[in-house]
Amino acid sequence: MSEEAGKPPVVVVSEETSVTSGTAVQEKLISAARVFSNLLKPTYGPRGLDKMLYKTNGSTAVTNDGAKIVAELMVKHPAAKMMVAMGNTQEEACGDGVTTTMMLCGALLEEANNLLSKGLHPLTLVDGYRTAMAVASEQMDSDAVDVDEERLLGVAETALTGKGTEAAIDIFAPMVRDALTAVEESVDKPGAEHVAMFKIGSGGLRDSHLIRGVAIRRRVLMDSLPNDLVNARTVVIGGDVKIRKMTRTAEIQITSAEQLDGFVEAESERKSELAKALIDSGANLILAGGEIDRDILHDLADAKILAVPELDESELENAAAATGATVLDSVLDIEASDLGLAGSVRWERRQATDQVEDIITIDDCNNPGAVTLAIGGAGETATEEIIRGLHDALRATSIALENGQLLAGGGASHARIAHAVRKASENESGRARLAMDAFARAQETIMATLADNAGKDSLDAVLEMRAAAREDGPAIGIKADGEVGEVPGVWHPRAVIEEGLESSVETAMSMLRIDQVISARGD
């Protein structure tokens, strides 16, 4: 009888823990990733459909933006969480291309699953994918073109297509381009953070326009305050414009009328000093982050100075950036160099209710550091989707300006990558060649999805694209109607396509390297 007989077994994990090993691990992970990828496929391209997201708090959102959908989903599966992390990385890095990245990762894993079922080792797949990615980078080097004015407009149009902006894309695309070029001289790297969004709340999409400055919703306190200012010298105050309260509790004992008069007169003189400092500065426009004393406000109105109180921090910063002003802590610290210049300032009185506030527009600023896109339309849900599309277009266009290289869209670049990888695989003697061919087939999911969402036969589109990729000449891709042809105005920043491809490949390889899943929950 052995020494171990009769001894209880060694318990390392709880009884609820489940351990999955072998090929079943990859099958489960790949299956979950495929579901996640297929969820986003119908939203892809100019003919993509929308998803309605019904949240736990009862609110709804209608969107086909991959980043928005990924952010709202309550994901539990570990593979799906890896996909979400990949999508978030793509959104943070480029602001566009999340759906493309998700689809490519799902396609890479699906192709890998087919080869795993035939006995190919996961690490062989990883090696093949890594080699194929190097070939893809070389192909992008040869296909990339430089940015010019026309192509930059194409980048904005491509990013906006399919985002609910088609009815006014001829207005929105130039707005996006002009917004970034307007701030180019004042900031190091023009980006979406230098462009604010403002909902007009009325009219239609074609009423949208670019404001070379900021628009603010605040109540104008007095009808006598000036309007329609031109070349207004601007002072931006970060705090209150009033007498500061004492930090300690104090009692003042007044025993005569003369003492009361003296106390009131001293307070009035202090207010007059603050008002005089503002008036003597030569300012025509005062923007404050806190309250403005009523007496001071009357003095400013008499001096034909427009004063707007209680702005939040972002509004103050945007106004200062647009006008070139310095945000000051105290009224008494004003110097000539702290003043900014607003080309035009006007305010529009709205109905006097608690919900509706007046609209104050600071426009026509010279070399503004911040601008605003004013979006027309009265529909809240539709306007939110348009703003998401404009934000993606701003991110994509700013990346194009920064990096200076573009790749053709409509699946043209992915078709060229697939062709290059297939050609390179012919020189590969080992089993990694199978993985490289799988990588090439995964690229074709872009063309197939574009054609399928447009109601065309995806197989015919892929075969036509394969033939077109072998020829030199203009970019051939899937057009908006699903047909294969030239796509001269469809451009993506190289960084968007390259980052998306690298992220999808890295995530796919990470999943393929997992050989065991240990679940403490037992599922």
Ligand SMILES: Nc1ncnc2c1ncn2[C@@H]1O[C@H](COP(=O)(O)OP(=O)(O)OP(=O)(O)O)[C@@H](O)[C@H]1O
Contents of the next structure:
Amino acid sequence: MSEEAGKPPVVVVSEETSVTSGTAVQEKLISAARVFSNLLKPTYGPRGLDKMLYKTNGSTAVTNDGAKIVAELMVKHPAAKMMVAMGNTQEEACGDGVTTTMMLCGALLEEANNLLSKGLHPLTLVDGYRTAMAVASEQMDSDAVDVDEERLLGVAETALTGKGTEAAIDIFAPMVRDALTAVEESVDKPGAEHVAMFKIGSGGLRDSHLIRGVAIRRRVLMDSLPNDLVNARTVVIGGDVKIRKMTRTAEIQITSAEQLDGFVEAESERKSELAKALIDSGANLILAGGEIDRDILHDLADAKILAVPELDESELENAAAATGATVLDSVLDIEASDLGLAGSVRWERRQATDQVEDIITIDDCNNPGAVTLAIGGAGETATEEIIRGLHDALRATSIALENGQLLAGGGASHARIAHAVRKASENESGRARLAMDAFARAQETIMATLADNAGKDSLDAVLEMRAAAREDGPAIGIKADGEVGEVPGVWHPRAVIEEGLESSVETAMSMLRIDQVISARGD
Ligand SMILES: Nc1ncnc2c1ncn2[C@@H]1O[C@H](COP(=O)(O)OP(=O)(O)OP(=O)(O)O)[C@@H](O)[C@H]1O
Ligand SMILES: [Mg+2]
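Please give the other form, namely the form predicted together with the ligand, since only the form predicted on its own has been shown so far.
Then the entire complex follows, led off by the chain already shown.
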């Protein structure tokens, strides 16, 4: 008899802990992934619908943006959490293609599940997926085309499609492209960080426009301040424009009226000195991060200088970048080279209520380092969604500008990948071939969903696409109306598609490698 007999089994975890092993593990993870990707499916593509998100604090958002939905869902399931992490990575890396990535990962796992239940080893699947990914990369090498002016517009349009900008996409897509090309001269890599968003708060979507500079919402302090400046030399000051208060409490005994006069005079002299320094600098526009003294403001108004106080840090930085000015610490050390140039400056009085303030627009800057997309429309929730769409489009378009390679959208590239992987699998003997075929089928979830969301039969669409992908020639994909056909002008940066595919494969593989789930919560 062995020593172990008769002894109670060793318990290393608490009683509530449940341990799942074997294929039940993958089934558990895969069903969570399925729920998650099914949740996003209806939002996918040009005919995708929106989700309304209602948070515990009562705030709502209406969105079609995968990243936003993922960020707002408080998922608990570990498999779903892995997918959330993947979605966040895609959003950070590319700003677009989050829904694609989620759906691909879900499909890869779904396909895996079928093979696992037939007895395939998880690591065989992992190997097959890895080989397939290498074939996919090669196919992308041969399908990628170079970016040009027209296709760049296509990239912006594709990223904006279905994101609430539909009614004015002809305005927004050029705005996105022009915003990035406007900053090209003065920044290394034009990107979304060089483009500010400004909600006009009135009018309609079609009033949206690009400002080659910045827009600021502030009260203009005096009616007599000049308006409609042209080629305004601009000074940007980080802090206050006022005389410094004594830092220590000092008591000054004044014994005569002359002494008091002298004291007041000295103070006003110091103010004049500051005003003089500003006027002498030749500035027409002064932007300050802090307060501007009333007396100094009067002097500036007399000298026909527009001065705007209390800008926040990002406004100051953007204004300095747009005009080419240096943000100064002190008024007294202005040098000619610190001044920037604003092509045009105008301000518009808004009715004085609690919220509405005047809008000051600094526009037409030459080679601006920062520009602004002014978005028309009064609805807050709708404007937020448009900003998300514009942000995706800015990210995608800047990636296209930076690495210059594009792939066709509408499922066209995924269909080509599926075809290439299938072809490559024919040379593969053994079970890895099954995994590669599964990978190819998973790609087809993209076209199936696009067709489905447009109200078309997804199986027919997939079969038609399979046939089309055999031929070289113009990209054939699912058009916005759900029909199979040429999709000219539907472009993604290669990186958006490639990184999305890579991370979906990585995430799926890491789930397939898990052999036990040990849950302390007992579920
Ligand atoms: N005009 C169009 N015609 C056909 N397909 C289009 C068109 N515009 C976009 N698409 C396709 O729609 C899909 C993108 O949909 P969507 O923007 O909803 O998802 P995503 O980009 O993956 O995720 P998200 O934008 O939420 O981060 C891509 O396959 C894209 O090629
Ligand atoms: Mg998108």
